[in-house]
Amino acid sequence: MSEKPLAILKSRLDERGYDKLSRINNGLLHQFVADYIKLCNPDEIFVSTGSSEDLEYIREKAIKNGEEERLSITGHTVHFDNYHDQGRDKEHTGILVPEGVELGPAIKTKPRDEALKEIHEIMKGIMVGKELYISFYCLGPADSRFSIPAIQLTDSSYVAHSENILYRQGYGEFVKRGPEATFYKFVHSQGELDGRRTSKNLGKRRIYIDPEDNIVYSANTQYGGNTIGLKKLAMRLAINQGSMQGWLTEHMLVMGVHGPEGRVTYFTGAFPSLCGKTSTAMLEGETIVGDDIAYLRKVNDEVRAVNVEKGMFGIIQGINSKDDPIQWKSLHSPGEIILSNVLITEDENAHWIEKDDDVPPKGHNHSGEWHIGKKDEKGKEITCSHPNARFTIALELCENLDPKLDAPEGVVIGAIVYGGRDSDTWVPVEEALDWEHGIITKGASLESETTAATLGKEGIRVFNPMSNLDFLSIPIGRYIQNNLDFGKDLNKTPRIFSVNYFLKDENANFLNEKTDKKVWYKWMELRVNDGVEAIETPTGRVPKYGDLKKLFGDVLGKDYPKSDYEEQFMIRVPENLAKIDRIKEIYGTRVSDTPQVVFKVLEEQRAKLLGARERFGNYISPDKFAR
C-alpha cells in the first residue's frame, strides 16, 4: 500500500474521517480519494460510514445549505434544481472510448483522453469553499455475487441524501472485501451556485462514463439523472462488466406477481419512458422488488434477478388517488422523502401536475415564486411543477414492498415482459414462441411512439431496443447477442412475453383501461405456471376468451365481451409486416454488428404473416387461428 496517498488523506482530513478510510484496506480507493481531493481542493470533507449519525448528519447539512427545505409532512423535504437543469442531458453525456473503438452511431462517445482532459480542467478546485461528502455504497444487496460497492465523492448534500435513500450502505462492504474489492467510483460537483442555491454553469456541464476506470465524472449540474451516479450512470459500468462476464444488466422492473393458492412468480419488465413502468411495478395486489435497474444473473440453471437499488426516483406528475393508491398513500405519510421540482405553497404543502385537488393560485417552485399563468423567458407558460418532477423514497415506505426485496440470492425469473406505446400493431399480452423469437420480436423490436405532451409532435415511433438504448455502453449488436446467449443451457427458461397498454381504435379511442393490465399479468403468471393454454398465431401466443373472461370477473368484477376481445386481440397483418420492415431497415443501416438471427427470426415471422393473409385476410381475429 502506497504511503503518498494516505498522506494526503491524514493532512486534509479530520481524525474521525481519516479513521473511517483508514480501515478500509485498498490502496486503490485511497489513492481515489486523494486524488481527487486535490484536484477538486473542497475546503471541508465528511466521510461515511452509513451509521444513523453520519446519515442524520447530511439529512441536516442539506437543509442548512439550502439544497433542501421542509416541508409539512414529517420527514418530507423538497430540492430544486436550475430551471434548465430539469432532465438527463444527452448532449453532454457519453461514453468515454480509447483511440480506434466504435460503439455505433447510436451510442454517445467521447475520445477518452480528451474528455479526460476536458473534465479533470473542470473539476480542479471545483469544490473551494464547499464540502466534499464522502460516501460507500453497494449496488444490489450486500454479501451477494450480484454486489458491486461503490463510492461516491460529491459536494451536493442532495445528491448524497437521496442516494442515503436509494442505495444500500456500504461501508462494511468496501472494510470486508479490503485490498479485494473491486468497485465502481462517482465524482461529482454541483459547480458554481447562483443565488437560489442551483447550478450555474450550465454551459460547463459534463457527465462522462469511463468504463476502463470504472469512474462516472458529473459536473456543473443538480438533476438526479445527471449527478445520482448509481443510478442510469451506473448502468453503463454495470452493462460493459457484464458482458465481458456473462450477466445483464438491464432497465427492468422486478415484481412479484400472485397466483393461485399463495404462489408467488416473479418477473421482470422493459418499458420506455411514459410506457406504464411504474404503475406496473406498483400494481395493487402485487409485490415489488424494484421498480427500474436490475441484475440479472445464471444461478444453477435458473435466471436469477436482485434490484440494484432500495428506493424509487420516480416521476410524480400524474400521481393521483385513483390511479396510483400505493404511491399516493406513501406521499402523503410521514417518512424520508424528497421531492423535487414541484410547487410550494405558503403551508408548506406540495402540488403536481394532475394531482387530485385544485391547482393553487401561487406558491414558489423550480422558477421561483410561481402564480397561475406565469411565463418564462420565452413566453412558455409555466406549469405548477415541472413534468419531470420527481420523488425519492425508500421502498420500505411502500405498503407493496416484497420480502425478498434484499434477499442475496436474488428472486427466480419466471417471465420477462416488454412493452412501449403503440396504437396499432402489438395486442395487449402476447406470448413469445420461445427465447429467441421473445428476444428478437419483443425485446430488439421494442418501439414507443411519442406523445404531443412531451415532444410536441404525436406518433413517431422511437426505436428502443429492451427499454436500454440510452443507457448502452457496448455496441447494440453486441448487446443483443448477449441477450441471445443468455438464454442458453437452462432448465428453466423464462418466458418473454409483450404487453401493449396504449392500443387504439380506428377512431383513436383506447381499446383498454388502465386497470386492465391486472388481468394481462394474471394470465401471464398462470401461463408461466402451464394453468392455461394459448392460441398460437402468427407473432405468438395470446390468450383463449373464456380464460379472459374468467380473469376479468374474478379481478376486475366486470364483464369481457367477446367484441372486446376480437378488436383487442385481432391480428394485423399490414402493420406487423410494416413493424418487420422498420426494425430490419433499422439492424441492416444502424447496427453494423447485427446478430443474423435477428433477420433470420424477422423473416420467418414474416412468412407466417404473409400466409395467415392468403387464407384469412388482413385483419384476424385469433380463433381462426385455435385448434
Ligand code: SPV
The other form holds:
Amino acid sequence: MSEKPLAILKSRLDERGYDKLSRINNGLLHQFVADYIKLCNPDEIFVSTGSSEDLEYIREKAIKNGEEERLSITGHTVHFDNYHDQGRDKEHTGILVPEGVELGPAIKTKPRDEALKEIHEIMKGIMVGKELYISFYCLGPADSRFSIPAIQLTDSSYVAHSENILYRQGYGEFVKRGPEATFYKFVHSQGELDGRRTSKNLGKRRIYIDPEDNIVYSANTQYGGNTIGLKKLAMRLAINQGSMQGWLTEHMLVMGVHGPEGRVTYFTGAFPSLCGKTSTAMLEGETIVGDDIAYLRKVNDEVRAVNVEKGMFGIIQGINSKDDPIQWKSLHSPGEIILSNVLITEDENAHWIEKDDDVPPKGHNHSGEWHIGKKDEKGKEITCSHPNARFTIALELCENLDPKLDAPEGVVIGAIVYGGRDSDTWVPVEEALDWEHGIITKGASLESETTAATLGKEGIRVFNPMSNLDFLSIPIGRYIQNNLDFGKDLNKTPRIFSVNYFLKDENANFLNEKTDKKVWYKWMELRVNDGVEAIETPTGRVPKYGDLKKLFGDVLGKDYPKSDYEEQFMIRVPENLAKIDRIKEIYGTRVSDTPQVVFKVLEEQRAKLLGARERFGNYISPDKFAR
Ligand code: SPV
Ligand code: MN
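And the form predicted in complex with this ligand, for comparison with the form predicted on its own?
Everything in the complex follows now, all chains and molecules, and the chain you saw is the first one.
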C-alpha cells in the first residue's frame, strides 16, 4: 500500500510546518502537498499561515537568497527575471485537454496525458537544494460567495513574496472549510538558476493548466505572469468553473467613478496588457477596487463584481509625476513594493522608461551591468528598463483605495468598458446601443496592437475578445454566448462602452493626452445615470460637443476646441467597415462555435455604415446624426 499523505508530510516537514498543515482537515490537500514534495524533492519546506511572522520570513528569504535586492527607499526591493523571460510565454502555455475535447484553433492546448507526463518529468527533483514555500490564499474577499481558496507551492521566495502582496491570505478559509474546501492548486519551480539568480533552463519553460484537476504547473521561469499562480493561471481555471456555474471571470479593472453630489457608479473595464488598464483604475479623482481580474455574478438581478486580488502587478513604463500622480507618490513613499526589471543605479535608486528626469548613464538591469547604448546579442539596443517592467504593491498603500475592496457582496456594476490599442478606427468614447450590441461590436470585436507584455513582435493588430483571449480555457464561441446570456433578466443592465486612448492623426501623433480619459469616465458616469444626452451614430452613441467642452473645463481646466472634437469623434466609415470584415473573417474561420447572432449584429452595423456613407461620405461628423 502506498504511504499515507500525513505520514509523508510528517517525515518531510519540521514540527511547526507539520502542525500548520495537519490543522487543515482536508485529505485531498494533504495528498496534493505530499505528492509534490515527493516529486520535486526540496531540501527544506516552509509553511506560511500568513501570520506577520511568516510573511516576514518569506520577505527576508527573498533578500538572503538573492532573488530580491533592497533599494534606497525603505521597504522597496527589486527582482530581475532572465533577459529572455520578460513576458508571458504564450508558446509554452497550454490548457490540458483530454482526448476528444476541442477548444478551437485560437486557444493553445496540449494533449493532457502527454503534457502531464512531460511536466512531471521536468519537475522530478527540480527542488533539490532548494526551499519550498507553501502558502494559502483566498481569491476574492473572505466569507464571500465569489471566493475560491487556493494553495501555492513554489521554490521562489520572490513568487511567494509577490503573492503575499497581491492576494488575501487564505489559511483561515482552509481551516474553516475543512473537508468541504474545493480549491485551486499551483506548483511552481524556477528551476536551475544562473549566476544572477535568474531561471536558466528557458528551453524547458512550461506553463500547463489542467482544468480537470484544478492544478496549474509552471517550471523554469520567474516572470510573474508565468509564475504567480493566483494571477493569470488561476484565471484560466476560474473561466472554466464560471462557465459551468453561470458567472464570469474577466480581465477587468473595477473602479468607482465619482459623479455629482457624492454619487459613485462602479465600472469594470477590460483592456489588453499595456493599454492603460492600471492607469485607468488609478485615475485621479476616482477610487480603485482592482486593476486586473474580476469575478462577476448576478445577485438579485444585478451585476456585482469583486476584485480577485488585493494588490497590483502594474506596468511601470511611462509612469511620471504629471500623468500618474497617485502611482508616482506611492512609488516614492516607504512601503512594501517590489520593482521588477527596472534600472538600478549605484546608489540603489530605480529608473524606468519615461520616468521624470534623464536616464542615468549606467547601472544594472534585466540585462546585467548596463550603460546607455548597450546592445543585446542581436544588436538591439537595450532600454534602461524592460517595457514590461512592473511594480508590485498592495492596494492599501494607495490613497485612492475604494472602501468596498473587501465587501463580500462586491459592488454593483453600472458600466462595462472595453478598450484596446487602436490607432485609426474607434472614437475615444462611445456607448453601445444595448447589451447585445455592446458585447458583440465592442467586447467580442476588441482588437489591439501587440505590446511587450507577451513575448514576440510588438505593434501588430490582433484580435482579443474582451481582452481575455490569452486566458480562455473554454471555446471562444461559448465564452461569447456566456457573456450574451449574462446580460439577460437583469433589473438594470450595465451600459457597455468602448474607449480608445490611442487614436492617432495621419502623422501618427496621438489625438488625445493621457489625462483626457478622466473626461471620458465622467461622461460615461453621467450617461449611466441619465445625466446627459448623446448622439446616435451607426457605431453607437457618442458625446455631444457641448457636454465634453463643459467637462474638459470642469475636470481638466482645459479648453476643448470644436476642431479637436471633430477630428476625434468623426465616424471613420472605411476603417469601421474593414474592421467588421476582419472580425467576421475571424469568427467565421478561427472560431468554430460562433453564435449566429454575432454575424447578424455585425451585418446590421455594416448596413448602417453603408447607409451613412451614401448620405455623408467616408468621414462623418457626429453632428450629421444629431437630431
Ligand atoms: C497582463 O499582462 O495582463 C498582466 C500581467 O496583468 S501578467 O501577470 O503577465 O498577465
Ligand atoms: Mn492583466
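Numbering follows the first chain given and starts at 1. Here the rigid core means the biggest group of C-alpha atoms that line up within 1.5 Å when the two forms are laid on top of each other. These figures come from a predicted structure and were not determined experimentally.
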- Message: So that I can tell if residue 530 moves, could you say whether its C-alpha shifts by at least 2 Å between the two forms after the core superposition?
- Response: no
- Core-aligned C-alpha movement of residue 283 between the two forms reaching 2 Å: no
- Query: Is residue 372 among the residues whose Cα moves by 2 Å or more between the two forms after superposition of the rigid core?
  - Reply: yes
